[in-house]
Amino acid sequence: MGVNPSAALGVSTEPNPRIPADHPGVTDLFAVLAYGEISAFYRLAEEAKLSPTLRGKVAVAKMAAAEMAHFDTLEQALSARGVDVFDAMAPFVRALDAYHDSTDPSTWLESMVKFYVGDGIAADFYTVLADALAPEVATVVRDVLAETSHSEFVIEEVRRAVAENRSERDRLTLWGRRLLGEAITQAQYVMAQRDELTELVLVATGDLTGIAALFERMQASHAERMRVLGLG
């Protein structure tokens, strides 16, 4: 992931952690974001075909490298915790795959914009959860969420070609707007389904509230997100 949402949420990154390392929703912290890499990585490989220019085929491909080193960090944080990162990811596929199932993209355009939109949408989502976590698993969220220079590249191809065709933009910001809401459903889904997640989030967030404030956040932070795409 590649995208730093703490400004955009006006969420402080200085440590004022609630939530011990030991605590079971860790595991599955882990495990989602685990899964939400190893899945980016082999879209990113499968979407790079879509690229009009090599430029484009070789960037994606870098994209998905980058996925692929977080998805070595989380298997390794994992299995320091004795669990098998393949048992472990086994309960969120089915979310996870829908929503990406839902949000296939069909032009290199809407790719672009999902691998943006998508990564910052997670990235906002779970750096709330860092900001409350023990400063050994916070690092290791943070990590896989550290800002790249990918996202430069993924701004500069949809700022110019939205800036040429006015119908492009348009049919791009229903999209932006589709996995926006797409995100959401399937993170409610996934609370829904596993009890120690869920406990994690309502501390990280202090309350059902809290949980309803952030989702508020996140769409803001979207719409912002959006803007720097020359979509807003």
Given for the second form:
Number of protein chains: 2
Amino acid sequence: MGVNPSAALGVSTEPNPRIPADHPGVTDLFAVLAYGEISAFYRLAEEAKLSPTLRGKVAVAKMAAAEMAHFDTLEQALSARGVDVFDAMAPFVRALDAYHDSTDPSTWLESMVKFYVGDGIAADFYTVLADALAPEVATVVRDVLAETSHSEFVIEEVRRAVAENRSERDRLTLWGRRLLGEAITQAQYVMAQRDELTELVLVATGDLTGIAALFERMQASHAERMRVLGLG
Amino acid sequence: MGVNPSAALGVSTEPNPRIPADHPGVTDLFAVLAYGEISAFYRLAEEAKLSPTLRGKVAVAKMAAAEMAHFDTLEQALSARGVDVFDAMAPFVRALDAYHDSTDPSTWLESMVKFYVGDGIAADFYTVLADALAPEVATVVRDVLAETSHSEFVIEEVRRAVAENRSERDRLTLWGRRLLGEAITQAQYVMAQRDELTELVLVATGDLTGIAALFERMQASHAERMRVLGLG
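Switch from the form predicted alone to the form predicted together with a further copy of the same chain and give that structure.
After this comes the whole thing, all chains and molecules, with the earlier chain placed first.
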């Protein structure tokens, strides 16, 4: 995953560790991120078929490989906690698969927008958590969310396509809106299922009002990303 | 790619550089290896669907990511020679796609055997070339052919499956034989098309008799790999 630090959310980016490294929610956090990388890898590899050029396919293969490097980081971090990555990921398979199934791109441009926007939404959400984590675990989360050069490829690809095609722009704008809705739905579903993760989010955001405020800021940040892509 | 150094071929592994770094065949060699990595990446990602477990899918995703790391190495090596990787790969797309189309695995075990055996055949062939290359280009070739820990996963997966299933063993033995035949057919097709690469192979092997001897040794090395998998 990559794209967008919490700075874009207009919230304080000063880390203020309030969650100890041994909080059980940290294992859940690493695990949901790990399954996110695996499912993103396979979705990207599948969607590369939509690319009109070998250049596009290679760019996507590089993005997918970067997801696996992040998976390795998370697998090691879980292993250091004495946790098997496959056991830990199991509770999150259904929700993440549901997100991908409900946002299956039908065109190359939809796939590109999903990569950029989806990564951005995830980074917004998880970076707020990272800011509340003990430094040794926050580092892991920030590493796997770090923006990569791949987003530049995506931005160029989408901007060029929509600059000269208004109906494509309108279509992709609606697509971006749907991505945000589905991502928030699934994030809420995950939290409702996992008490440890919910507690971690509550500590990071303050309270239920804090969570609502976070989701509002995520919407603002999403709108900004859509503008970067030449959409909305 | 990984698996099997030229030592297994019973030929001298003492490098004896006879081909200068600026030989035009070196660009072809890097390019065919680069397209080999890309096509292997997408085949692996596709075949991961055949995996009965998430553990298998993750193992395959790691193999695929390793292919992309090799692609990056080759892209940089070509770039250092002032060559665009996409232009350079174009002549090899048809032959490598034909190899993959003619050896499309229909089961998870066929996919695993193809990964191990196909990588081994390629490594046998290209390592002999590397031994004749100037050190600065030989290093690139050896880097991208280096054996990885992934082959251990494949060996275990196949050995376990065939130990208790004779008909599966017979079926995969035939499959391995077909892989070798198709790989040699396509290698000859590539050489017939690319004079620069043919010259490089001729210098590395000595003459046409040397090429024939190389293919014979590749068969012996292939038989050894099949034994390692518990086949043949």
